[in-house]
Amino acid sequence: MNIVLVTDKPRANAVEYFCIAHGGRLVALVNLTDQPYENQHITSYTISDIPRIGHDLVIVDCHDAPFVISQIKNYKTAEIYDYWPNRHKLLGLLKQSNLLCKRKFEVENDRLLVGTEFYSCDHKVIEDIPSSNTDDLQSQTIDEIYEAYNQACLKYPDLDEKYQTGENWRNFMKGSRPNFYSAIQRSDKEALSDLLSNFFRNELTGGTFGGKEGYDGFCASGNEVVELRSYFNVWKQCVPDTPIQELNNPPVGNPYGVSVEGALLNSNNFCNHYRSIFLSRLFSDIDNPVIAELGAGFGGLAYYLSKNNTDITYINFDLPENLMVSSYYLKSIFPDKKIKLYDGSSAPISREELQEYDLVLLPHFCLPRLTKLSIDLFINTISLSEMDFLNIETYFEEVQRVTRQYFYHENMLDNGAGYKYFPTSVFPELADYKLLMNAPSRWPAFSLSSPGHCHMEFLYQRNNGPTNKNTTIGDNL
């Protein structure tokens, strides 16, 4: 939406930084001042040149809006608004908007000055999104993870309580995934490899992405930019220098979203890209780290992570059914990796064995074989809270005696939306560390605004462990 600036307020102009927020482009500016505008970038005009500047809203912010808007009505150009009255209308205008906005800066001779750059979302992408894989690709993974699938299910009958699934995710697990269900009791891997051919669609990202359901209300939704650009506006400021093409999801799962300067991109790019360059800090100057994390999901931040750090052992532990899924999706992204799935030992895993793996995919009944101190980091999002409560002790003394450095976890505050749930408040206490940072969640789906639940993120560092010289800890945890 092309806006055109009337003001007497050159400088930190609150239209500008309202649309940039917003989707909303200054193609033009009238300044009633004879001070310079802050944005050089942006072309003054006299009011006069009004009508011949292509634009959609004129938006009025000065002293004396009547008399200024009585002056460009006499142009007979497009609607005008008074800034200050009309915030909540053009608020509602700006929501048709497909522009996506960040702001540059740099200093000059003492002054700043102010860009702006400008995505375009070019379409809704619902359509089919053919996969990489070769038939002989699909066919050799789909064996491979239904293989360790059944080794992991024959472990289940033995298994200690501190490790059986939790009341949310048990009971979730049975209500939301009949046809895999039924696709793994018929043992019909030609149902199973269409189920995940197109998990993005389907059952089988249910409670880790949306499943079918979310797919159905994303088809069915007609503001998908608007909720994009809410999370792209967190984002642009955690990792201001990267190109967004750098989230471009890979054509695995028959993923879905919003085309953005030939990028396909759905919110939860965002948080697992953000993550995932936030979390690479930490472990920057460490030779081979061992990265571990309690149930990855689908695997997004898993790929990210892979795929901008070479030499790192990525482990994920997660309930089987999931841990499917993520295998599947990483190991299609990644063919030529080294990659270990679970093969139905017992046996301890030391971190000179995880070294030889680019990554490793095991149930999470496995922790307890890695062996002390292997872990340089581990990663926990959006899942510890929801777990039983003898569930999260048992993790917890898992991180404190297999992490040798940095424990991150984002978990809920407080919840709204109608489950069973341990708030961050009740976890606990982690005795060999040092709390480094914690702060509410950044993204909107979680942050104290969200009206489901919020989330706050932790960082821990284990005490008299080694200092990472080049992590930063500030503005952008």
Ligand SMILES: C[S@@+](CC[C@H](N)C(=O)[O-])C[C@H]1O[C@@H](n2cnc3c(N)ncnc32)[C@H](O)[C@@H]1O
Contents of the next structure:
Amino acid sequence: MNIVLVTDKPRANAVEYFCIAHGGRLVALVNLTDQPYENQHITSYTISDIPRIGHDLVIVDCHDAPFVISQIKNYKTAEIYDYWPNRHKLLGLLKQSNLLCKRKFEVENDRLLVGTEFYSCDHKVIEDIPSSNTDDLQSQTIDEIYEAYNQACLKYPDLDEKYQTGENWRNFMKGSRPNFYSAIQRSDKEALSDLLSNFFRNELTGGTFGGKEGYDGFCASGNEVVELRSYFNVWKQCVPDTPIQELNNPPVGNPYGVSVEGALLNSNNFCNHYRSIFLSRLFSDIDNPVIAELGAGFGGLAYYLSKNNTDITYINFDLPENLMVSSYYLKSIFPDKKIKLYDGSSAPISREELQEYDLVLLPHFCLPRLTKLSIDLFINTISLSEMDFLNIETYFEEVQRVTRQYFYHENMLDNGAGYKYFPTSVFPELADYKLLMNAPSRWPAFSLSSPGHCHMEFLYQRNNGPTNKNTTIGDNL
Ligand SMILES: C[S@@+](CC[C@H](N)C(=O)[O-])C[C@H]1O[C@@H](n2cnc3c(N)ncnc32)[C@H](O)[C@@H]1O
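Give me the form predicted in complex with the named molecule now, not the form predicted on its own.
Below: every chain and molecule of the assembly, starting with the one above.
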């Protein structure tokens, strides 16, 4: 959406920022003062020039706005808005914009130079995305993850109470995945293969990505760029130098979203990509780091972590139903990586054994098999608060037993509605760790301004943890 700004304030940054944040492109500035406009990046015009500048809106930010508007009206032009009284209306109009924008700054001779980057959201992508899997890879992947799932199910009757699925997820999966459980009951691998090939759009990602409801809502929505922009704005400030194409969804699971500069994107990509960059900094000076995640959902964070760090071992511990989805996703994307799936074993797993693999994908109850302090970084996002308190206590004990360096988690601060939840303020203490950072979630759906489930991120470091890669952890810890 192209905008002409008419101002008698040589610093009209508030309006400029408003436009950028909501997808407006300032194409011209009419400066009514005799001082130069502070940010000379926008070409200056006069009121009489306005009709020949291609634009959709004129925004007026002047002391005597009614008088200026009456002058502009002498020329045939698009709709004119006095900025301050009409900010909400302008927000509504900017919803039609297909741009993502970020200002960039430089200093030259003590002067701030301002520019803007624009990314264009070309269209909504809801047509099917053909899978990259060959028929052979697909059937081999399904065979392997089906076997791993069955092995996990065999252990279920004897599971300690601590590892039983909590009330929320037990009821939710039972009620929302009829096709999955039916395919399993019938040992129907073809049906399973079909469900997994389309997991982004069906019941298999209910509770982790949006499932069928999320897909139907997206197809019906006219606001997809507004939502994407709210995530883009956070992401772009955090990792300004990353090309947006790096976030592109691989063609696995029939993803959908918005096409941006040739990349297929949805808001989830921005969170997972940013988290992967931030978390990678924590282990950048460790050789062959071992990273564990509890409850990885469909595996979005694991994808970026594994794609950008070829020397890590990444482990996911998850409920078998969701583990099947992330296993399918990661095995399909990374057919050449060395991946360990569950084989029914109960044997301990050492750090050295873990380091033989790129990815280790295990049911949640295998966590106690890890030997002490075998993990450099333990991650959990948007999950612990949804578990039973006994599960949370158990995992906190385990995290402390296995994690030699960092524990990062983002969980619910307040405002859980519609299901049982435990806020982070009642989580067990991490006696062996110091808190390095905590802050309310930066992501729109989880932030303090979200209408539901506000989250908080936490980064802990083990007390007296190794400070460099040469330090060895003693067995006496
Ligand atoms: C809302 S999803 C979050 C997925 C992902 N971490 C994210 O941030 O997008 C919750 C995840 O927690 C997992 N989960 C729920 N209860 C669990 C339990 N008792 N043990 C391990 N994982 C569990 C679910 O299977 C799912 O993967």
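In this text, rigid core is short for the largest set of C-alphas that superpose within 1.5 Å between two forms. All values reported here derive from a predicted model rather than from experimental measurement. Residue numbers count along the first chain shown, from 1.
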| property | result |
| --- | --- |
| Ala21 C-alpha shift between these two forms of 2 Å or more, rigid core reference | no |
